[in-house]
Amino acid sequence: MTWELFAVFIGSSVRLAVPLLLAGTGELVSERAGVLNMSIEGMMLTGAFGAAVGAWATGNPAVGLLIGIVAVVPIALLQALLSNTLRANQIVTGIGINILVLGATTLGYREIFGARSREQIPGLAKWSPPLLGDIPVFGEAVFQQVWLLYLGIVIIVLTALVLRYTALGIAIHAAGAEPRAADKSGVSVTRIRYMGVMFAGFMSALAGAFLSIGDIHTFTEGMTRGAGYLAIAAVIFGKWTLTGTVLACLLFGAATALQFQLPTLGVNVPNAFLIMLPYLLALLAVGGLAGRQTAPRALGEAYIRR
């Protein structure tokens, strides 16, 4: 492998990991607060569709991004309502929302763009940090990325600081680990969990928008293709830590990038295996083969105040 191909591989791995990084960060906060948000896939797909339609209708991808975020708000509210207020099964409701969104976005896509449309949609511009973009070989291949990637990095860093050093971060951890104790200390567990789900919706909207108007500049039916579930698996793989989740997302991104890199190098590996590889790694993570895992104690359990 030449340095040029290695640089392209690194750049592709990062680009393909971005939707997982964004959605995974939101899912981590939601799960730390105690809500297993299985509707990440549907939220991502809604964000992708809303951003694509908004960018297509206005000709402005920034407006499309805002529309994608707004479109996810009702989905996130529905998930929060079902999980926290109605205390419904979080896994069942999440999967139900995903199915509903898949059908709704498919219908909307066909009504707006037509059944076989591949119309190009205005996309977000690329940007590279000063100096880093000028590095020989690696500068353009690695650091010339859609600006939403760098905004996502800023949000992830801020999220890490909030979770580790602020009272809000302590409340989020407490809501998922010891909700009864948190309630007795004056923390509204329901409010924290609502905030966790809404933040997951916001991050999923960014992830979906990156797919449609940041990466390929179009929308296709079911274009997330399980990325939301990979984001959930990344949280488990990362053992419910932000650093671990980020590393897991980068690993999944690299595994996806191999689909395009290995054939270029002349490595004879069945393409079906390369397509399956990220999901195989996710299965190993969920199956507990990635090491000992300690989930938040109250994860997935509805809190009933007494």
The other form holds:
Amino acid sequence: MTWELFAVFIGSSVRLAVPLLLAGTGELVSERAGVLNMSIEGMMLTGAFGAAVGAWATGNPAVGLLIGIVAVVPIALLQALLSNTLRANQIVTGIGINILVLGATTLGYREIFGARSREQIPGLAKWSPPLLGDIPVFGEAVFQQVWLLYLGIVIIVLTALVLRYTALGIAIHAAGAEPRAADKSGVSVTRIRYMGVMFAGFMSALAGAFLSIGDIHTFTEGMTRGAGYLAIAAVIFGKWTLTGTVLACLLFGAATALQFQLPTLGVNVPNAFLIMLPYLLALLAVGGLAGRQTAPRALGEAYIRR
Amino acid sequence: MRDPTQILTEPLLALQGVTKRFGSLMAVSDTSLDIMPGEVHCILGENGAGKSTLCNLIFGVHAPDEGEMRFRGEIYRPAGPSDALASGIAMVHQHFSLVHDMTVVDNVILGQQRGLVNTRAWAQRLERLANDYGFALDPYAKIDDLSVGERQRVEIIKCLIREPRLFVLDEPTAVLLPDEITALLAVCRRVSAGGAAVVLVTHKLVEIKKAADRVTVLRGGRVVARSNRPAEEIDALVRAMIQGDVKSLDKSAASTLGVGAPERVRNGPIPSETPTLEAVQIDGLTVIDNQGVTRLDHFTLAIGPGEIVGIAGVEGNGQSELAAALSGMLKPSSGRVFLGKLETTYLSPKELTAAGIGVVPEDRHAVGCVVEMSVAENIFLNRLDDFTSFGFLRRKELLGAARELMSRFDVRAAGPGIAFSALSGGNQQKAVLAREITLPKLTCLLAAQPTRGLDVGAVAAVYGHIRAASQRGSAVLLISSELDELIAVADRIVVLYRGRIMGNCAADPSERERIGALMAGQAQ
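Starting from the form predicted on its own above, please write out the structure of the form predicted together with the partner chain.
First the chain shown before, then all remaining chains and molecules of the complex.
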């Protein structure tokens, strides 16, 4: 493998990992607060659709991004309401929302763009940080990325700091691990969990927008193709730590990047297997490699004061 | 300085005609109560008397259906614990409100501030306060790694650091060692000396003698007695609490309560010095959990026929694992168990029942019964085959047999056909006992925390049945965290600490201190 190819591999691994990183961080916060947010897939798809339509209609991708975020708000509120206030089963409601969103975005897409359109949509600009972008070979291939990626890194670092050094971080941990203790210490479990789901919605909107107007500059039906579920798997694989989740997302991103890299290297692996690879890794991760003890104790359970 | 007479006349917290219902159950009924600043006010009552509900009303966990509360003269209507905390009311809960995988200091910070956290400053404050009260706490230890007593200290510090005006403790001594109880009562006295009010909920009379300024006795959700000189009126308070005379009580049950001196009552045959054949032989039983922690370490014990052996220890020192391994719910990592000559180490629960092991499990709701099924079905859960022909249940016969057992064991219920969940805790436990004790062959009875949550009458009944089983020649293994219970019922006591046997003691009141020391892990 030449250095050029390696640089391209790293660059595309990172690019492909970004939607997972954004959505995975959101999901992590939601799960740490105790809500298993299965609708992350649907939230991403909504974000992707909203951003695409917004950018297409206004001609301004940044406005499109904002519209994508706003479009996810009602979905996130619905999930938060169902899983906290109405105490519905979180997995069932999440999957329900995903199916609903798939139908709604497909319908909306066909109404707006027509059945088989592949219309180019104005996308977010690329940017490379000074100095890093000037590194020979790697500079352009790795660091020349959509600015949303760098914004995402900033948000992820901020999330890590909040989880580690603030009262909010302690409250999120307590709400997911021992909601009764949190309640009896004067923390509103419901408020923390609503915030967790809303944050997951915000991050998924960014992730979805990255897919549609950041990466390929178009919207296709069901374009998230399970990325939301991969993000959930990354949280489990990362044992509910932010560092672990980030590493898992990068691994899944690299596995996806291999699809495009191995054939150019002349390695003869069936393409179907390569497409399968990230999902296979996720399955292995969730099934056996990851310990189950590390999950927040009250994950997926609605809190009732007794 | 305030006028002392005014302090006496103006209650800090006043409850007036407070009522709380849960469905058809009157948990607290028309209760009025004044808590004065600077006093230790004990709430005395049996399990189910409404003590915890009363605390939860004060702390805002529940809202009263009727009546009003006034705090410092103003109407007090908390929407939740956060309102109570904001008013200056802190509570130590019966089941601790700690996050197990967080550090001590993070638990103390929880709910106390917003924004960036200066963990080091909090840790210093916490250590200063703990030292001030005379106990050591490592602020950076994980709750999971602490003993029950240490956890309670965290819970107490978490409350005290808020400098509460009213400090509520719900059954705080149930899980503590004798020394820890003394220290806790000293904390209560000190907090009240500082001008705050302390509400101490208990069903143990020793604590009242040591710490209470005033006592209110609850029974069936109502106030049935009050006393301003509790130490002198203790007998009257007990009578009010149990609605009967202390003298008429089963002696062992009374000593468990703390009425009078602990007393040995030995009904069972005194086992001969050299038993011919051990009924139960446990040899080097070891349990290692899935995280690699040794929960039970080479536990070796022989129990003769008719002998009652008590297992003492603070909860979480291997008792649960011992019970689970013996009842076939958990595979031991090594070691062997014999029932007479039969090895039972790896038998399933069903095979163990057939071999003659009766089990009264620690958690009767999760393991002991199916609460959605009827009383009759639960009583014969392990013998339903006896009432089955060609795959069909002979329901009439089952109900008849159940009715008979229910009257023999004094299980009070509307009938054998009603749901098990409709029974009170005491009646549920008696039903489980009825099932296990009437096994066709009962070589060994394993009873884990059999009287937890029961009232005095039910406790006496449970003791009676356990003794009767031993008189009929069954070996009995009694696991309990109540030392007085073991001293009253068992023939000898084995102390468990961190999964190891710390020592063998005679079940005698004079051994109390030694057993207490062993329970705390101090070898002699």
